[in-house]
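A single chain comes next, written as structure tokens; it is the form predicted on its own.
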Amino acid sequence: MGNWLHTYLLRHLQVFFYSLGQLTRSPLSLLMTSAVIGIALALPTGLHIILKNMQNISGDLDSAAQISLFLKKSTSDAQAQQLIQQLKGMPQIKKINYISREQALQEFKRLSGFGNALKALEKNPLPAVIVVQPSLSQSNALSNTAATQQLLEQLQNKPYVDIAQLDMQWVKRLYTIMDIIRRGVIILSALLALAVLLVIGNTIRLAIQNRRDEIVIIKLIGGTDTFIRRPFLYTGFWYGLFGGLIALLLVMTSLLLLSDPIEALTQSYESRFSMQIIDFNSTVWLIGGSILLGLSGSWVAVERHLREIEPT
């Protein structure tokens, strides 16, 4: 058993490096085919990384999407604090900020510029406000709008609440745009993966046709289809590996070129956003997916065309 396994692994190792040697004899052809694969894979990968960065930017939406509870003018501070204690027990709420009537009046004077006009009023016309920050999910952004709308309806029915107000229209639009981009990336990835399969399949088909006479001779002396198939599968492996590495290089280079102007733009809005290039998991998925496409494309091509070659 040990000798058989050693022989089996040795044969695979020989074919592994033999297929690489065959490819390096035509470096220009190898580079062009790998570049086509790399460009096809780099586009959806780059869009995926950009989408992840957009999600990081939108992570601040949980502080931007706030519900303002305007309390009835007859509500005292003690009653407002009682309501706040009730709200703190709700899991849908992440943070609560209370603005008393006096604080609201002072802030209005500071921001509006009509402080002197307000002195003519006998009573403070502004109500107390409870600002509620909902707990939003980063993994399921589209459900946030429905959950926040449901929370808004619950808070509207709370005691001492006169008006519950929320402006989520721009948040809905942003989530919708991100969902469209996400689905577009999935569709584009599927189409380009199919293109990679066709490219590798056609390349392997040409390699099979060029070695047709050799395949016929191998079959005449008793070579099995498995033995003939093995070097072509490893050829697809190498095309997938080199294509994935080129895609990784293209993605990293492109994102590095974009990172400085994007960070400069976000800093102008006083944001601490730092663009993420590509993480380890994305790298593994890119390289692994590229190799899998290479093996799949070569397998389909070999299975289809190898049957057509038989000694006569």
Second form
Amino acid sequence: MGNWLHTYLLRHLQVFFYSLGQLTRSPLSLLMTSAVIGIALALPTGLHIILKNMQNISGDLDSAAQISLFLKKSTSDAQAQQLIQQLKGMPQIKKINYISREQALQEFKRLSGFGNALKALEKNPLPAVIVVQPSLSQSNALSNTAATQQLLEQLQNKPYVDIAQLDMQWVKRLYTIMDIIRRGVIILSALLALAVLLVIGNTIRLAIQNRRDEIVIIKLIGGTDTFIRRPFLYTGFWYGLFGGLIALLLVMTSLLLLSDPIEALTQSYESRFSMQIIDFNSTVWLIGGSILLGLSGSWVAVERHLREIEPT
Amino acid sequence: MIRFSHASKRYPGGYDALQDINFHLAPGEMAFLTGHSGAGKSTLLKLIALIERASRGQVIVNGQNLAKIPRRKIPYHRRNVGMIFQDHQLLFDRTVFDNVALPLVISGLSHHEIGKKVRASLDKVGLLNKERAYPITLSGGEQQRVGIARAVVNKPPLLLADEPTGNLDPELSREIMSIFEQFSQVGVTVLIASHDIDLITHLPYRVLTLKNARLSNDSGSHSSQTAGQY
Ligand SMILES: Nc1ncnc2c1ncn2[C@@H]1O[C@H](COP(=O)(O)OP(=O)(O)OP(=O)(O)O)[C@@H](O)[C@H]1O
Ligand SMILES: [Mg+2]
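Following the display of the form predicted on its own, present the structure of the form predicted in complex with its partner chain.
Zooming out: every chain and molecule, the one shown earlier first.
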């Protein structure tokens, strides 16, 4: 029994490397087919990794959200300063920016162009605003969000505060955009996986046709379908493996080229973001998925075309 | 070993290649199958190897009704039937050794056993010195012998040959025939399709003659008489 198993494994191993040997006999066509597979797989993989990085950034931004405290109109500047002193004592707060009613009005005039319309009003309609930036814990974006929420509630109950508003609109918008991109990437991945399946299927179909005589002879002397199928399945495996490796190489070089400018960009937003090229999990998924596509592509081709070839 | 009872073969398109064939070949018997071109010789061999299936009647090989063998079991049936083809059917991108080894590789034998059996088989057909050669470098007679070595390498109880001496000169033909005789002497059933009447009539074996898809003459009726006992 052990001996039988040994022989069985040895036979598989032989076919495994035999099929590799056959492929390397025409390295150019091996390279071209693998490159097509590699490029097709690199695209969704690259987008997936960029998306993952964007999620990391947005996690940062999420907790970096600002809280605007709109003060009651009756609040005097002195009272506001008193509140500011109090807030400065709070460890959850990193930075405070005060905009008096007068400053708010000037700003509004400058930005809106409604200066003349406002002159018609006797009183300044705008409240004073204290813009608070929560301090971040260095590790966890999620706990930051919770802490920010807690801080918001605290500030809401401070004296002179009319409304405390967490400024998160744009973060939500970013999430929506990312969700759209994520779905796009999924659709693109499915389409390109199908393309890879077809490429491998077609390559194996040609290989089967090229070896038609050989298949007939093997059938004549008692070769089972399983036996005939095996080298073609391994050929599909090798195409998948090489395609996956090429995809990995393409993704890594592209992202390395992109990482410098992206980091420069994010630095200007005070982000502690650093570009992640490709993690272990994604690598395993890429190579494993590619091999799986190779195997299933050749399986489909072999199932379809092996039966047609019968000795007559 | 082989029994045809009322076996007929009609090809798709309606052509009757064999009609109502009856004969029995005992284990270890050697016989020739002859007849004009298109008489149905190849078709009869194809029925035995399950390359074609009988349209009517029964073909029984080694006690097994071939109609009962499903498609996926056909390979295992063929492993018990050594086939020799007029056009050799060798793999030209593999050495003589690898060609002869193929039936053993298919059956999953170990490396060691394969080496032993392939050399024994090549020795029998006198090609031991050519094991590293490629078939393309061999003469027609040598290629035919490679085909024979491959057909007998896993010692099948039944050997079928379709025009094995097709375009060989008389001396080579006799040489090939004597190889078949040797197998017959060790108990292998041998059926050889050939229209080389000169060669056949000089040998003391049973001759089945096909004419227009029917068995017109059977020189070895003694086997037919004992047929019922097998
Ligand atoms: N696949 C097929 N489809 C239709 N007709 C066929 C097929 N194979 C053979 N035939 C016909 O069946 C008849 C018998 O063919 P077969 O090959 O058995 O003859 P044969 O006795 O071997 O002849 P030869 O001596 O020329 O080899 C021929 O008329 C041939 O045209
Ligand atoms: Mg013929």
